[in-house]
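Take a look at this single chain in structure tokens; it is the form predicted on its own.
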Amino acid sequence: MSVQAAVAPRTAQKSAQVVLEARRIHKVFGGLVAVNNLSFTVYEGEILAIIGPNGAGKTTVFNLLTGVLPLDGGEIIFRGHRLNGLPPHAIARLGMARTFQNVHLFDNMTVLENVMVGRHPRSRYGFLEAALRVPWARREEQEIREHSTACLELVGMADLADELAGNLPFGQQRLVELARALATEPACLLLDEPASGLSHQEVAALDALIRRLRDEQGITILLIEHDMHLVMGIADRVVVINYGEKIAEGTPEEVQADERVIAAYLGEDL
């Protein structure tokens, strides 16, 4: 992984450069509009965060964004591409990775095995090329296998690449899931929940690794998390839903002092 550059502080956030554009998405359910034309802007190495109270459509977008799920309407541009009718897949290939609200692990394989399957979108070999253990396969095989270990010492999980993942507690199963993530090389990471279900040990260390992820590594987070202390401490920009629509954006500043945002979502002991 190539180590770049800070970015540049919250107020200069606007002149860097487009990474990720919703415009106008729109998704239903039946009769439910969970997504109500939504669209918002994600530039480059910032720390943008998604929030709003459960069922406002958060995980409905991040869905919608990696592929999983298809526009009913709108547009997503992601450096430079269009992602409509794209499959999660060749979205991961242009550098999009995303974490889960629930994580989804193999229990069965090892943590390193875990992460180097988040590695193989990126390989060239297939089924034939492994069986034959041809040397050009053997010799990606082996940077697989080198990468995964390196994103794993990343987040703190390299002494744990042997054990088995259904084996760890669930604050380290985050990790891992994260790694995995990371072995994608992604240019923009979406973190659905990563504090969930964390303690608040955890969540500071979570904290401190999502700095690291942005200011070392040069990787876009987009964010969506209930935890508010780690929102607000950390996010350069918010973006606010409630019922599928925006209702706010603007710093955690700005977003706190938002009368709408009150009443929706944040409370009056925020």
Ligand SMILES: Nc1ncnc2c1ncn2[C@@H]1O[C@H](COP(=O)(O)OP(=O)(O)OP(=O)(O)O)[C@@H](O)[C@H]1O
The other form holds:
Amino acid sequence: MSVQAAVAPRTAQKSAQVVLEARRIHKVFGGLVAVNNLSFTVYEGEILAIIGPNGAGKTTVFNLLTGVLPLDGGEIIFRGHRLNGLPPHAIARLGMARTFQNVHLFDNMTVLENVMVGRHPRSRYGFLEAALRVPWARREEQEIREHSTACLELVGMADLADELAGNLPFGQQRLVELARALATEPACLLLDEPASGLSHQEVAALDALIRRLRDEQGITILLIEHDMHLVMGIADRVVVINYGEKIAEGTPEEVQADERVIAAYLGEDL
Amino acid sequence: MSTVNRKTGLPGRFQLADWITHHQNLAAFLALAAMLAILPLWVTNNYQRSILVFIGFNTMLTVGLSLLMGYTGQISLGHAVFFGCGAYITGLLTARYNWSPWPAIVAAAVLTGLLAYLVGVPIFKLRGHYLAMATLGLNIIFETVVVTETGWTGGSNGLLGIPRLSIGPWVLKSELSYYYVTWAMTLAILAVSLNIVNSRVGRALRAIHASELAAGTMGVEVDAFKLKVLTLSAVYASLAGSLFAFYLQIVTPSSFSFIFSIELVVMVAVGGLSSIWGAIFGAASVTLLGEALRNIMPRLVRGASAEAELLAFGLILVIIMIFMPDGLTAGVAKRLRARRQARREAPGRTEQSADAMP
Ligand SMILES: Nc1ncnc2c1ncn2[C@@H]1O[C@H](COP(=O)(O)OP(=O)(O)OP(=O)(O)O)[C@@H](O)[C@H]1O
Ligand SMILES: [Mg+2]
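If the one shown is the form predicted on its own, what is the structure of the form predicted together with the named molecule?
Starting with the chain above, the whole complex follows.
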């Protein structure tokens, strides 16, 4: 995995494999066009940032990619599968995982149990096997527990495994959500403003963690983020959207020099 | 990937914790089974034994409803109907078509499960508490069908002539034999349900309850799981209904009224919404309370009957929901958890999850 990760970013991206392709995707809420014929391609092993002003349609793009919202037009191809019309759980099974801008943990469950739910698409035993506690279900349960604990260790939350998720401070909830997404063994991980609400040190740790996920596990990462320092440092490429339309695409340097981007962010520090 | 304890550096902490937890629950289960086995030594009068049988029926119903409502967050106001389907189908097949008891029990469970499934398929496509409304309607349909289709059901006079339950050549006649059969079935349902809630499936159900959005994007087949748990709870209800039919040898519509659907919801609420053990407690305490009310109310209020009972249960439900929205036993559980937290510093602490059967 790490071999591809090493060749994919920046220099060799065009020769890398396409993981995800959004083709003229479109979404309308009432009269509001939230995503407007947007197309972009994500290559294996890259970190692609999606930026844009508030209300630009970034989160809506994630909702379309993960099947949370139905498309009003266009199509999405993920690892050779057409995602149009697939329910969220089927897309998760294909290797897409996400976190949420406003954190959706299972508050009534412990931290470890939350992450164990993330193992759901990578395990199989159902009602009957659970009811009878058949040996292979118990083995699978063991695997679920071990893998989930490893994911918690990766984000540095293993010590709080038995805490109720709802009781944690916001920053730690974000990490649990990330661990839960990792437990699904995603090929592609969508992070929606993971740095918001984090302290300086926490953002630095997140930066390092995201790089590790890409470099060591070969996970392709889509990142929505308002923290421009983080984005410009970590992203291989950046897609800028405004009013649901793509206004620029390129390396962080290219995007920062783009006039339309500067206009969209007028008054803000890029 | 290792399970090495981060605090002590000892390997295998999780296996040890598992071992302790599982055996705690096995111990609780065996203690309950043993207690039930010898209870008739003290409870010798037939009236009291019949109350124990009814607590068994209500426990089967409440455990299923707890899986559906407490764990998955889907409200059913029609579980009396699934109970009634089990009773009527079993009664019909044995009394009218001379089926032997056990095939009739299985057929009733399959048909009742199918009914729940067919109700669930369109309902779970919609978001929101449509299941509550649909199952509310189910009560009305059931009552209408049972009262009007007199040729099949005997109408409000009831379906008569249901034979005794038999196991091989052994025909169950005594109160005591129904007590044991009912509680054997109840314990089986209990064991199966404890296993389910402490598994991948149980986590998925609780995840659906907490956030359907997050559960779906984590790969949980939300609609399918709701459908399966609804069907399972209906099958439990049907099994209870089958035994009920053999026990009374007559089924009348009044046993499966909307009032009873509500009473079941009260049992789940009293037991603590998401607790399998609490479901037994809720079933037992509400059954006993109902029995007490039936005896006391007519003395307090002349002519008081079903309405007074409904009023009392309504009041209990309102009070519980206002003061203890997680159910009556949740308060006790919270206190226990706090005490466990105090013991956290001690080595070999067990994990949070409570009920599991090996
Ligand atoms: N479910 C919905 N129903 C109606 N309108 C919606 C819905 N979701 C988003 N919108 C609207 O679509 C537009 C894009 O919203 P979106 O959340 O995608 O923006 P965003 O780029 O993520 O913004 P932010 O940076 O503030 O998170 C907004 O005007 C928003 O109000
Ligand atoms: Mg957003």
